[in-house]
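Encoded as structure tokens, the following chain is the form predicted on its own, with no partner shown.
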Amino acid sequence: MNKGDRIYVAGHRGLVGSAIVRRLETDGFDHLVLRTRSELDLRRQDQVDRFFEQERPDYVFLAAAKVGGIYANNAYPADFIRDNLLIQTHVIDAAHRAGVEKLLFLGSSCIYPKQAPQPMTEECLLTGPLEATNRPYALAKIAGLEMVRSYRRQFGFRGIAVMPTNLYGPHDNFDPETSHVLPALLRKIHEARAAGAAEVEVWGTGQPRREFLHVDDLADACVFLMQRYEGELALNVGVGDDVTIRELAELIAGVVGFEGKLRFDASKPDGTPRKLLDVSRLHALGWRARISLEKGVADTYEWFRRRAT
């Protein structure tokens, strides 16, 4: 990319495509193609044809998505599968037939068999069950890693992929029933120590253990590769470290300042046992995450704390 190419990044207001914009106008890219979701609805066809063909693009990041926790997955399943094909099968068709020169495509670690051997390396992809409480998005998000290969393969389009692990940060969704673990946490201790509460409960046992991964850390390896890499594989971005849901309830706790219980209600779902990204080859690369989880979480509270009040 040079500094005169036309970016569009596709759902710049959203966790990673914000964090995306922050970063290209960091490095001194001006020429960024924007649309709100009011002036361009990704699931139109006719819109998006329109779009490409007057604005041409050199580049896309394609980070719009319909995204949500367990509660939302479970809740909306027909609005998750048919949002996230619909925009990813526009963007990436129309993209190839305007002419783009590279898009980078947004994939989920959710799309990984629910058992894949831990640490999951790119090669687990589509060799055992998916995590049921998330399948419709997963499936979604597969048929797009599958749809920028076989662009690849027929047309030479240069699409890459990248899969990342959990993501948190700035402009992240805190709504307690829509939100992913992290930001849902983060509101309800918060709530919790505002209130004077004694305890607050936590979904599940607290034994899974997930990656986190700040989602500028994210922007910052969507640009390095899209700039350096062309291959075919989707490759995955994580930090290669994971926490128990009780080590991550209990360091937020530590930074919101609330000294009350955490409660675990058992008898809501934990969903995939364990989600840990091998990242060896992302590291090979030359890439590796340098926010850590407590300055990120830190950060990221200080951030939600200054717009709840």
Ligand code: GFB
Contents of the next structure:
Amino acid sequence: MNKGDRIYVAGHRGLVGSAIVRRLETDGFDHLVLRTRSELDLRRQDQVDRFFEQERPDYVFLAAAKVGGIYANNAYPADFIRDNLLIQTHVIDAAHRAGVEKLLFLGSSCIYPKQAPQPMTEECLLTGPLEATNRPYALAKIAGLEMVRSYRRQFGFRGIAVMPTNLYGPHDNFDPETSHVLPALLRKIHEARAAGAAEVEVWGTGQPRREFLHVDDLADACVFLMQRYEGELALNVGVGDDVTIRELAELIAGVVGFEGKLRFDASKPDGTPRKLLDVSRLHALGWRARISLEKGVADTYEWFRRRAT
Ligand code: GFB
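Could the form predicted together with the ligand be given as well, to go with the form predicted on its own?
Once more the chain from above appears, this time first in line as the rest of the complex follows.
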């Protein structure tokens, strides 16, 4: 990737896309091609084709996707499978036909089998049944990985894919119903402290384990891999370490300064018991996450508070 290249970041208003844009701008890439959802509906093939014919980007970061937490995945399964299949199919195909130099597709760690041995290596893909709460999303993402791989094999198209673990950071969705656990708890605990509440409800048993990667680290890895990686295998991107949901809630309570009680509601789903990525391949390539969970949560809380006030 050269400084003068035209780089299209699909989904630049989202958690991942906005972090990739920040990273590219810091590195001096100033020919970014960006479109909001109202300017370009990626679910419409005619619009996507026209956009690629007119703009002819050299590189594409495909970070546009319908995403959400455990509740949203469960409640809107049709939206998750339809929107993701449409977006990725249109963008990958149009990028190939418009002669894009290279494309990076984002998968997700939830596409690995529910009972995969931990930490999960890249090879465990498609070796067992998926977690039911996010199967539609996971299947769409698996189709995207296969599409990138197939276009590489049949057409020599330089598509690569990365498999990020659970992400967090600025520009995340903080809606308590549809968001992921980390922003949901930051908001709930912040509001509980402001209201002087005695307790906060945390979904599930608190026992599932999750790995959390700051999105600025992910953006750094994406730019690194776009420049250095050319393999067929979708590479795991994570920190290599996980915490229980209880530990996460306690950490957030500490950052926010909430001294009340955490009440676990076991009638809500736990989802996958554990999701920890094996990041040996990425480490061997020379990349490591740098932002600790403590610092990342504190910074994200600062961002949330500035935005909320
Ligand atoms: O982040 P999360 O929604 O998604 O939930 P997954 C992780 C864990 O946190 C679950 C618990 O065990 C939840 O029950 N949890 C506790 C909460 N309190 C809350 C809360 O207030 N809100 C939320 N959302 N969770 C998603 C997938 O799985 O992860 C997606 O559904 C995607 O497809 C994403 O892959 C990365 O980690 O379980």
